[in-house]
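Presented as structure tokens, the chain that follows is alone, the form predicted alone.
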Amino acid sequence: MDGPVRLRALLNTGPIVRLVGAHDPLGARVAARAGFDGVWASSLEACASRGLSDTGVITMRECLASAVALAASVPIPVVADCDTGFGDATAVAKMVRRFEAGGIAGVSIEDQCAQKINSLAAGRHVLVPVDVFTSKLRAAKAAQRRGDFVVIARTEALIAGLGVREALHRAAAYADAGADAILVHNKTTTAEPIADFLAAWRRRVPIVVVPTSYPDCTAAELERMGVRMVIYANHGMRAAIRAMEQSFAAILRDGCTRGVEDAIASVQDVFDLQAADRRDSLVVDRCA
């Protein structure tokens, strides 16, 4: 079963779907080996890996190339974090056709203005009017070639401090425009706003959450609330940064690597991940 078909099936049936963020094939393979259901091609990770801020600065081509590399390296679905869609409705339609052709299972676009800032960053989060965003969603759904491709509409209403009522209003409009799932983002330290949203949500369109700011809430608890997909969006990158900092400091302190060898992956582990899927040697550039 290929990625798009599998993602659609996972959303529609079975237990809560668990995705984890990655920005390169190595991270995607670690995610697959760990047992995650899919990979989130994280915009934050893609920007951070380039030394850039997560403010919509990477291009569609860069985002596509990263996502295609992930999808080519693992047998699980890849969902691409496409920020605000790289432009107007026409640009979104172009984006969908290219990501679908590249083997990506789905894309997420959000209702922030084009000059976005990361959802968890301090600052004013400005959303586009509902009709502007629904035009993007209708263009996205009209552009796709396969029914299995998933378009996730992400509302930042809670992030922007507009409250649950506005989040519900926007989510309903996005569902009416054809979104296959609604990502409701929140940056409070508890899941209470998400629980309030779900208690009032009456549509059959699946709800997706990213519990970065409320880490105590388990997948089982989210599932009981009615969440269908949970995305651990940036934890791989954050774990790697901390591990590198600790290992590099120990090497400089000790003057050798003896003190870190038991705490880091072996070279054989790297070889195993490199050999996890030989298809990567056959992948051609599908981003042209």
Contents of the next structure:
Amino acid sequence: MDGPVRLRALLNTGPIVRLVGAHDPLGARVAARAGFDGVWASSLEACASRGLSDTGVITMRECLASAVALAASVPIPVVADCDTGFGDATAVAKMVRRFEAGGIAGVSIEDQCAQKINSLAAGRHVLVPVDVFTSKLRAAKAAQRRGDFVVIARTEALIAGLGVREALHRAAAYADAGADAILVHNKTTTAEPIADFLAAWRRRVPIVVVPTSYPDCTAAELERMGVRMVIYANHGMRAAIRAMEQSFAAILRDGCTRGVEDAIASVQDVFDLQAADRRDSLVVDRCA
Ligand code: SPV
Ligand code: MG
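Write the structure block of the form predicted in complex with sulfopyruvate for the protein whose form predicted alone appears above.
What follows is the entire complex, opening with the chain shown before.
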């Protein structure tokens, strides 16, 4: 089953679906090798890896190119974080056709006003009116060609401090507009608002969460609350930053790399990750 088909099946049946963030094919392969069900093409990671802030500065073409590169490099589904959809409903329709044609399993668009800021960043998060966002969702659903492409509607109602009632109101409107799943984002340090949301959620539309700010909440607990998909949005990048910092400091301190050898991936490991691509393996075979 290819990525796009698998994502829809995973969302609707079986255990909670676990995605992890990535911004390049290497990270996506590490995620696939670790056993994640899918990859989240995170806007935070995409921006940070370019040395930019996550404020909608990446264009649709850049986001598409990056997501397509991820999808081409792993057998698991890729969900692209498409921020606010790169424009109005017409832009969203164009976006959906491009991402679908590029082999992306699904996209997420959020109800923040453009120019968005990262959900976890300090600052005022302002949302578009419900009808503006539902028109984007209807355009997205009308634009897709295959039934299995997944459009995730993300509400930032809790992030904006508007409360669980507003989150439920928006989520219901987005479900009515055809969203295949609702991502309810939150930045409190416990999962309580998500639990309250789920206790009142009566629809069959699956719920997705990003528990960055409530790290104690396990996937099993989320599953018991009724969450269908959990996204560990940026943990690969944060792990890599810390590992690089520690290794770089040790190399400068010790004057050699002996002290880091056991902690870093071997060159063979890099070769293995490269060879996960069949074309690379053919090149290796031909050169052997
Ligand atoms: C991302 O990973 O880019 C997200 C999740 O959208 S958050 O960073 O929490 O906004
Ligand atoms: Mg993002």
